[in-house]
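The data below hold one chain only, encoded as structure tokens and taken in the form predicted on its own.
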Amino acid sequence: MLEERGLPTTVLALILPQVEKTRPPRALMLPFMLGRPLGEPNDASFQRRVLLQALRLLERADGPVLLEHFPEDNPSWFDRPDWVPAVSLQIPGTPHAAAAWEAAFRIELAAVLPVWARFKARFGRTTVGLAGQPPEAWAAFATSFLNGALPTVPLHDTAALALRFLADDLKALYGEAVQADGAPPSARQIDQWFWGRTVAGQLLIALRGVALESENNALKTVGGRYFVPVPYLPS
């Protein structure tokens, strides 16, 4: 409809089968992570190259469907060999009761929060803020689900949404904290650190298991889809 009214459009595409099925008039296929259609944060020159190639599609009239592929590799998958996490944590064990999970998570989060504060001071921003409650409340709230509770918060009127957005905030906070100092690591390095070396990552895996066994269908859905990426699911 926009094109019919004389407004040319272009799409930044991340899933090839989807763009092949929907067939927009113009699309630039990008080999990047979901959620990062321009590449890595804070890499302005790279993001500019992506935008310029997408905008150049607007100059072409040889459609009706134009699909180009961005020629550069995904920058988020190049590991930085000298990278050291900004926060040093012990490799977690696996607690077996909700109270033990809460205690371990509370101790770890207390170590992470000051480092996260350094990240915010350095970059002047954060993506944390979806949960509707401060990080200091997360340990008790999240681990209560391990005992079968279904708590809510004023911002989210269902337990499923409350836990989903807490999980999003938790991953964002740790991902920001670990980049508080020095040059940024690859996204893969952040993921491997979070899912392999933090109580928080192991807790989300445990919460996913609880959600999948829940009789609450909404919790089962969000737990299965949004808590843990496929590469880090337990085997």
Second form
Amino acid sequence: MLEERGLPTTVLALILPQVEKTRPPRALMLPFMLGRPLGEPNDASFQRRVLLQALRLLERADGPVLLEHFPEDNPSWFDRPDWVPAVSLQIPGTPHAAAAWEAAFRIELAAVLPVWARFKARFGRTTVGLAGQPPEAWAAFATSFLNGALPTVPLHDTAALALRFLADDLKALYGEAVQADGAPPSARQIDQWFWGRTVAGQLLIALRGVALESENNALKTVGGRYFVPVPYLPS
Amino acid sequence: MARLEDIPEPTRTAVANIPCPSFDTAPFVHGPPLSQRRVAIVSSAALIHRGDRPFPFGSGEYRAVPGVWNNNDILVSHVSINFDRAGFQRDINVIWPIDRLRELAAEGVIGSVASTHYTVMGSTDPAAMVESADGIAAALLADRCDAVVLAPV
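Having seen the form predicted on its own, can you show the form predicted together with the partner chain?
Full assembly next; the chain just shown is listed first.
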């Protein structure tokens, strides 16, 4: 749509069927996972090779539809067999009452927060910040939904959105903490750790159950689709 | 090779079969050598500044990402939970290659970097983004841009 308006474009493409259907003027097909179009975090030379190959398409005159394939895989795709999580946690049980969930989550979060601080110091950044409330407020807020409450925060219009973005922040904080030290694990290793080894992951699965039973349609939709990825849904 | 085949079902089929527009025209705009181009990024990651409201679900709007924003203040508000976040948690350049563009400009490989970049919610039906395309194109042309990197998430 931008090319039609006079702007030369080049696409970093991750999904081949979409490129084949839309036939953009220039696309570089990348063999990376969704979420990493430049391939490799903290690897400037790798990212530069991706970006330059995409930009060089702009100098070709043999359009109108150019498609190239990037020749390299990104190394961090593969699991790291010697990886040890930066946070050591007990395998969570599954509390039944909201108060028990809140207590278990508070204890775990208190153990994770100092490790998260190490991540922020090491990488100079954090992606936590969508919830509209600080981590210290999360336990009481999230577990109140287990009792049928529908609280919200000023940043978000509805309880469903407030909980949805709290879930995003929760996953981000844990995901960052577990990458705080040493060489990075694969994305899959982080997901398996979060959904299998943390109270926070189990709490999100419990909240999904509550959301699906809710009479609040927005919460039902958000909980069903945006809390737990399909591979980690309870069987 | 990753990666479409590594996306779990039913998301994989949904992604592969997502309705895509087909276009009657095949525009192809020529331009000067890369070393003279002014380059912008347009991202479908629904980027926001820390503290701003996330993109609403299904929104066809676009938002500006000024070049002066600190990388640590740029957050992803895209609705999907089916893409990796661990990569950009460590390094925003894996979805938003702003530092790489600045290096290429400093070396003279590209001419310059746009003063402002743009972002949309990639899960929205493109049919709802026609006005946004108008707005983004007008803004980029006014900034004398003649190259756009379209970055997904």
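Residue numbers count along the first chain shown, from 1. Basically, rigid core = biggest C-alpha set you can superpose within 1.5 Å across the two forms. Since this is a predicted model, take the numbers as computed values, not measurements.
The rigid-core alignment places the CA of residue 183 less than 2 Å apart between these two forms.
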